[in-house]
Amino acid sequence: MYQHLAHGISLYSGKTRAYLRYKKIPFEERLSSEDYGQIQAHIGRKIIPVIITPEGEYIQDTTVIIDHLEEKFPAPSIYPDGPMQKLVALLMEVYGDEWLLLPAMHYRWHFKRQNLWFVLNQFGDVMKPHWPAFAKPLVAIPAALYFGRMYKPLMGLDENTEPELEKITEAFLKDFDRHLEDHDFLLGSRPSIGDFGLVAPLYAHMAQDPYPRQWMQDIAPRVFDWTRRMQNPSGNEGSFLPNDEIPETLYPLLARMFRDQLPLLVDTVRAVADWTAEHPDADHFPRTIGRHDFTLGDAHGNRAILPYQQWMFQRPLRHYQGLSEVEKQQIDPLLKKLGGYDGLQTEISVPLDYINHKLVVAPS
């Protein structure tokens, strides 16, 4: 049996938990102060989720965890065989993991009056699970103050960008809700890696915290139901749509990703190359490597550059750039129509890898 060191309020725990349940992988979920000590000892920092394999190996990072388990539990695969469907699934994973993190943090921490008591209780349960219920919120206050303050400068959210983020998020939820009227998941009746990327922010924060939960139920009830199905999958494996089909109801989601997130990803590639040239002796990347300007709807902001986002972007980029010319000729017209073609021509001069729980320049 696998050990899943995770918690219900943890954003990325929702991704790995949904995957483990869908693949029917036997696991036990737990989290305690003792577990955090072991995580620190094996990973180098206190972070969840972490998987402990039956052989005792500690694996961290949701994408690394899922790909490790896909090798051991290959059926049913969450990666479509069709080149276009696989590209869309990989792009949606990046969008969920790295872009929807913005509204997830905003809707948890900006609406403190509605959410704070719930969050403090949940944080207290993580930090001191054996304490009496009345005391748990108290121990969680320092952690809540940290998370409630750090995300805005990290993500470039302020009085100018927050209203635009709310508009964009509402439009995304309504577009996704419309898609789910015709399809169970992104690409048919089987969840793909894209679904697991999206469920991380949409479940743990937005479908659980009091304010965004009610808002989601009001404007996108199918999305809310989808978050519940992703966490409690049926016994039916499902299937991807035939003939590598991309439903037109996904076009607005892809266009939104290309417009809002893709420019940041491309600029991150540039920044990683520059930082590497300036720090030739660095053995790994820090979490941030400076700041860059970005556009959010009609607003302009400035946010941290996160090199990890290049590592995630490399996945769809390598898939697309490794396709045959015939396959690209079938895919490129849609990419041009939706605004993603130019970004997917990006060359990675400094490829990254995730080795020993650190982000490093990929070995030659």
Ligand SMILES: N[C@@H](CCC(=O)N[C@@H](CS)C(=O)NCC(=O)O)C(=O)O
The other form holds:
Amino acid sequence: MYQHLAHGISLYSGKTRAYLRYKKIPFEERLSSEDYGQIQAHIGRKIIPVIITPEGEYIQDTTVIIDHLEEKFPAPSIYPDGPMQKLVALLMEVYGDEWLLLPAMHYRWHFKRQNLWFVLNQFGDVMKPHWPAFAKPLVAIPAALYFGRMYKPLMGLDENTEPELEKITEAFLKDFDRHLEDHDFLLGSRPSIGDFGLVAPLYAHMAQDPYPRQWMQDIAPRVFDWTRRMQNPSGNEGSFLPNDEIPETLYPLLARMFRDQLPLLVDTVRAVADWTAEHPDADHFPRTIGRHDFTLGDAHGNRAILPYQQWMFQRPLRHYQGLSEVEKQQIDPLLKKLGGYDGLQTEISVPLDYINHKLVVAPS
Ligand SMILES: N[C@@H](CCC(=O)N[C@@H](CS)C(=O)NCC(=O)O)C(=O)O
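Structure of the form predicted together with the ligand, please, following the form predicted alone?
Everything in the complex follows now, all chains and molecules, and the chain you saw is the first one.
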């Protein structure tokens, strides 16, 4: 039996929970202050979700957890065999994990009047699960004050960028909803790593917190249903589309990722190389390494640079750059049309690895 140290209110927990259920891997989910103590001791910081394997190993980071379990439970794989579908799935994982985090934080914390009571109760349940219900929200106030403020400067959200983020998120939800008219998941009737990446922000927070939940049900009811399908798989999931097909209804999602997120990922690669040259003695990367400017629709913002995002970006990049010339000839016209071609030529001069829960320069 695997232990899933996770919680319903936690965005990334929704990714691993959906995966564990889809793969029918026996697990127990729990989270208490004692668990957090163990997480601190084994991982070095209080972060969820964490998996404890039947052998007692602690694993953190949803991507590391999933890839560890994919080796043990290979079928049905969540990585498509088709090179194009695999690229799209890996790109959508990065988009869900690292970009849709912005709307997830915004739609939780900016709409406090509608969300705060729900969030305080959930946070209180994590922090003091055995306290009486009336007292739980009180204990959560300091944490809510912290999370409710820290994300804005980190993610470059302010009165200029927030309205643009809302427009972009609405367009994304409507496009994804349109796609789900014809398909159960991104690439057919079987979920891929891309679906698991997207469901992290789209379940908790977007399809659970009162304000975005109602909004999603109104403007993108199929996306709402998909979040439920992802969290409660029927067990009958089928297959990826034949012939490595990428449905045209995914083009707007990819184009949006290439326009909004890809420039930031490319600039993060540059910043990681610069930082490494400036800190030759550092044995691992801090969470942030300075700040960079970005564009969101018609607005300009400034946000923290997260080297972790390079590590995630390396996954689609390595896959794409490892393809044969023949495979690339099939893929490149679409990448050019949607605006992703140049970004995917990025050369990583300082590859990163995630070792002992720390980001380090990959050993050569
Ligand atoms: N990239 C990580 C992100 C995990 C993460 O940020 N988890 C949140 C809860 S949803 C957390 O515990 N944050 C506390 C922290 O980062 O210190 C993953 O995929 O596991």
